[in-house]
Amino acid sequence: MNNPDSQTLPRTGRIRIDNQARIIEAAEMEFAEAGYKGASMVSIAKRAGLPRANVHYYFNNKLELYNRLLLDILQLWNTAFSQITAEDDPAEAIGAYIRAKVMYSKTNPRASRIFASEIIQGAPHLSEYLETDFRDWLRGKSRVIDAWAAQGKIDPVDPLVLIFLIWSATQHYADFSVQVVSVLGDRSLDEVDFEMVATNLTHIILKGCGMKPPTDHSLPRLAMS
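Return the coordinates for this one chain only, taking the form predicted together with the DNA.
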């Protein structure tokens, strides 16, 4: 049974990795749909197609599983967005950031919803993160925006309001997608829609902060069925 030829992947851990991945995906769906308290381990096990006991075998308890998910989301968030510095051209940097955030909403809607639920419900499992890394990151970016304003490259808008504006407007298409979809006539959002959203948001936000938007007319629009 220890013959290394008997399996392509190492025996020890292959099933483990596989099952853990299934559980994590199932948990992502469940926590996104119900929040932490509302989520049930039974339901996660069902979604993963595994007996409940197996879920407890891989993740000791509900909180551990949830924390693992939050950690994954924060790590993804940290790597997904390029660093912005005062030397960058603001229109380019902010435009790229808006586009990246919109595409994150397209690609990782459940991660966005889990994070949103956690914050809405008072962030009981993220208070440490909010008071440290998050705060530092946000204050650092605020200084960059202030520097741009001091150089006259953008209007002297409050940096926090601008950052929160970009976040909320882009995350909206993940967190509130049900609302968006319902007004479009129940067709789901596709690649073109997200491009369209990114273009329109970039126009409004860049121009609104005194920068030149990439497109000044013939903006694309969402099609309502």
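Positions refer to the first chain, counted from 1. In this text, rigid core is short for the largest set of C-alphas that superpose within 1.5 Å between two forms. Quick caveat: nothing in here was measured; it's all calculated off a predicted structure. First, how it differs from the form predicted on its own.
- Split into two rigid parts for the change between these two forms, the chain puts L165 and S182 in the same part.
- The angle of turn of the smaller rigid part against the larger, between these two forms and from C-alpha superpositions, comes to 23 degrees.
For comparison with the form predicted together with the DNA, produce the structure of the form predicted on its own.
For this one, just the chain is written down, with no partner chains and no other molecules.
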């Protein structure tokens, strides 16, 4: 997978970025299909179309590569909510976060399932991060949500419960895609479906927090065949 930003770098820099992107993408496929225990650097190298030595040049071992992938997933998910402040409009900020997370379920379903599997296993590789940096991140977001409530912009909901709700509701469409597909009549969600999901979740969650959603009329629905 080529990185557009790599085109402005010297050739050696472009090669490094492109190779790392290929390895990360291959690792995502391998970990999603085989799990951490079943995955191997040999298989990842084959998927990436690179010699095993090249993979080890960038990542010393499977654990280092797996941890990098997990942290990349968290960074991707949190970007849309990381810069919120007490001065922001909560409906816009929370709505944007919901939509971004729904679309990550569309574009990065494997990543979501890898993260879910890690958590179900007790987060053996993420526990330290979750208990330090990630906890600090959540504290910061909670303070902003509490500030919105103090200003009367949002009902005084528990910030952690709100964030956990957004995570579970949006990641459902990746983590439990088999269930979703089965209920809909063995059809996968398309672009329109994901937009419907984002619109409905935004409406439900914003109203549940005492805010006015962007659209307060009849909402689109998922079609069951």
